[in-house]
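Only one chain is given next, in structure tokens, and it is the form predicted on its own.
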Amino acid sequence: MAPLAVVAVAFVAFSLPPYVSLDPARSRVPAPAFFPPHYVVLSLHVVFGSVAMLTGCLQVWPWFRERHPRAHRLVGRVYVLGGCLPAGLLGLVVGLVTPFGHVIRASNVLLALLWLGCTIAGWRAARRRGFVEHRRWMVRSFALTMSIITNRIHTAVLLVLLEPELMTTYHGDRALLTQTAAGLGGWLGWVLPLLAAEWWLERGDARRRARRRAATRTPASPVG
């Protein structure tokens, strides 16, 4: 858990300052002219998303979950109500008005909807005391929460890889190159973590099924 927490804190420390400064000039995303409140909506999305990232790290920590169940429930409410839900709704708006093209727009909108859906499904399962189902949905929710980090990594790598094609494939149009990298990075950023989460969940389920089969297997009677 320590490396995960360090990465989350470092990412929040890097991402948050431009959006709590109340200075639109420091925004890392250019504001579209047709949507004046872009900076305010984006800033709130980043703040609530930071809450989701930091509280989510506590929620997936087995030691914390098992030793402090009441705190786990309280932090879980903050994760859902003070993090994922407001960040997801604001992210839906930010995604719709993104200046980086239709490919990343489709990715951002679908990501926001899935993030909201997984989080709400996990919350409802906990309310019904269906804790196995709750855990599965919240693992998916957390994978989508943290996908903003992998999004940035993929986009940065793609910008470097596509740079040699600037004057050929992209005819010197850097904005087009940036849109391509952002679009591919956006999709890879959340699809791969979600697939990894599903693989991890299915792997764990397969192990549990194997243990149950072994436990119910009747031992052979000794010959004597």
Second form
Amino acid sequence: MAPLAVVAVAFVAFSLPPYVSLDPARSRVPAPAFFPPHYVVLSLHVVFGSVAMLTGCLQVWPWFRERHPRAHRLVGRVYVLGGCLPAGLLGLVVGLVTPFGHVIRASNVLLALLWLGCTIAGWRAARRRGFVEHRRWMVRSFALTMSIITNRIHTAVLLVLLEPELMTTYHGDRALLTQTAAGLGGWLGWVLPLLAAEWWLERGDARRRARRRAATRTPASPVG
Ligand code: HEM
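Could the form predicted in complex with protoporphyrin IX containing FE be given as well, to go with the form predicted on its own?
Let us now look at the entire complex, which starts with that chain.
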């Protein structure tokens, strides 16, 4: 848990300042001319996204869930209503008007819809006390919340890896190279964590099934 929390706090500490400064000139995403409220929408997205990231870390901590079930319910409401839902809806808007091209636009929109969908499914499962399903949907939701960090890492690595191809594959067009890195980084950023979350859930289920089989097996009876 500690490394996860450190990474989340560091990401939020790095991400927030330009968007709580109320100074559009500090935005790291250029605002499209046709969408003047871009900075406001993006800033609110980042604030709510930070709430989702920090509360999500607390929610997946087994010690916190087991020792403080009431706090888990309360923080869970903040994760959903004060984090994922507003950040996802605002992410959908900034995703649609992104200045970084169609490839990242498709990735952003699909990611926002999946994030909203997994979070709402997890919330509804908890409301009807389906805690197995609740856990599964919230693991997916949290993997998508944190995927925004792997997204940045992939994009930064891809920018370095593609640089030698600037004058060949990209014909000297830096904007094209940047859009390619952003597009690939965007897709890989959430597809890989979501696949990892599915693998982790399946692995846990397989282990539980094996334990149940072992527990129900009667003491060895002589065969043959
Ligand atoms: C998982 C669903 C999310 C989606 C779909 C999403 C979408 C977006 C989009 C579309 C942008 C603008 C960049 C562009 O135009 O391509 C953006 C920027 C940003 N998002 Fe999210 N986001 C998500 C989650 C988060 C979370 C959980 C955080 C946590 C703090 C976050 C923090 C940021 C920051 C800091 C920026 C500004 C870019 C920067 O300064 O590096 N996002 N997001």
